[in-house]
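Shown next as structure tokens: one chain only, the form predicted on its own.
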Amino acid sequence: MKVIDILNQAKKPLFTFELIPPLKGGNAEVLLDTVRSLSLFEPAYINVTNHQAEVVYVERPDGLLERRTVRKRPGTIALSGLIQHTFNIPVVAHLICGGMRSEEIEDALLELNFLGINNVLALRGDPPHGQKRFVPIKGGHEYSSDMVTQIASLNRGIYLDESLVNGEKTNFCIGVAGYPEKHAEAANRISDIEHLKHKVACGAQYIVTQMFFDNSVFYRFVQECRQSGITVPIIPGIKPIGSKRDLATIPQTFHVDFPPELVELLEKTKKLSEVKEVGVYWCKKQAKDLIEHGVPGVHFYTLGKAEAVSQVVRDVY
């Protein structure tokens, strides 16, 4: 079933969550324990994240560094579908413009319709480890907009070869990031808002939010979004804070801003337990405060990790 469907037919407030596949050498059955912890609230589906390859340097035995390409997380594709079918949970599969030529997009969207799966989050990516600014390779997409015209393009049964008739229509429902905060590389939240509403117009049929930890801010969002002229369902993203460290590396990744409140209530903390406490009262606190809201949904980023995800959808819903 299509996210767009899902969305329209709901009664009340969806519960959804994402996942990230494990590092290469890991085990996928890790993985699945998640979603069958998680799979007790019902989630109305389950996204699965993808990560581009990075370039590493290994020393050899003369003592000269060789470059080498790594993809540290492969199987996004193979986990959404054994999800899906695993779990008889619709699945969307996250596909990123970084490291991918868009013949490879095109591919990867015929294997995830081949397996049933017609639900995609169209992202650029973040550039590789190491480098400041996001860089297409040659015959990639520049901007997740190009990669939502390319699939609403399939949608239409147009494929890149163009000496290709009648080639078969695909059926999936396209969903793109919005940022509450702007995005990093934005120059402004009107700028930002401009580019996600021609993502909607090449395609995009709902958008998901990156996290947040202050309402206000996605309030905002979404009244500024529907001045704009964005109608589609905008679904907030939010995570529990695992460790203090989060105040660190989370505004160093994404542009967020943490409420004095929540800091203050951190830095009080002595032990790991306190600061997990911490974070499931206060993405409790905005969870509750959202659904109050009318939110469609609430989307939470497990990072894998299903326990505090568990407390609070089992008080909040």
Ligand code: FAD
Second form
Amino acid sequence: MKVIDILNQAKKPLFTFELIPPLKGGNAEVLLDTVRSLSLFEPAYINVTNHQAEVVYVERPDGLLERRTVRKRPGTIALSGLIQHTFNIPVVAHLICGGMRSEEIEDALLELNFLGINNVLALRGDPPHGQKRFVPIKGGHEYSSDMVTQIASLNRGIYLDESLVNGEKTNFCIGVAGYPEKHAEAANRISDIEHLKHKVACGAQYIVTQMFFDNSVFYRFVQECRQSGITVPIIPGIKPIGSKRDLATIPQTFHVDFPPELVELLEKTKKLSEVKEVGVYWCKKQAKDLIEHGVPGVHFYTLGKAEAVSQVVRDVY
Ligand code: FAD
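How about the form predicted together with the named molecule, since we already have the form predicted on its own?
Below is the whole assembly, all chains and molecules, this chain first.
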């Protein structure tokens, strides 16, 4: 079932969550265990993230550095199929422009289509480690809106190979990312929202947000989106804090702010168990407030840790 239909038919706010493929060498069972434990709460759909290859330098015995390209978390498409067919829960596969030529994106879409997966989140991806600016590879897309256009074309039976006529039309529901605190590279919130509006004009049917820890920034974002003419559903994304390290790494990685009250609570903690309690407390508070404000659903970033999300969802839904 397509996410947009699930949203339109929902009688109550949806519970959805995101999973990260295991590191290369890991096994799918860990991921399936996470789904097993969270499936008790009847998720409406599950997202599976996608990670581009990174360049790493390995020192050779002669002391010279060898450049290698390593995909540390492969398997988004296979895992999406495995989860959807094992649990009979719709999966949203993330697709990224980074490191992919448009032909490879088309192949990935066709594989998803063959697997019966018709939900994708179209993303640009971050610049690879050690690179400041995102640069598309030759034949790749610069912005996620270009990928949205490609998927929307495939939905009309238009393939990249112009000689291919009467190609099967795909039936993808396309989601895109939104940033309540603006995307790190955007000049300001207004231009970021204009770019978001463009993604919707290209064919995106709903928006999922970057994580945030202060609901007021989400409400302001929704209001600004509506004022700019964006009418599609906007689903808030939140995450329970799991360690004191998150205080430094989350703002650095995701370019989001922590509200002073949350920082104060976390700074008072002495043990990891106390940090986790604060994380669950805050996430519950956010989720309850979002639901009271009438959001279509709450999307949880599990980052591989299902226990805290279970604790939140058990109390909130
Ligand atoms: P875009 O929509 O392409 O926007 C990127 C920047 O360009 C923004 O600053 C925007 O304002 C600007 N821009 C957009 N269009 C234009 C235009 N036409 N002209 C000029 N400027 C423009 N990353 C992964 O690698 N894998 C994942 O699975 C993944 N999942 C995510 C899920 C969610 C819900 C979110 C919020 C993010 C996720 N990310 C993921 C991170 C995402 O890839 C990065 O945030 C990335 O830097 C931007 O992706 P985007 O799709 O928002 O990019």
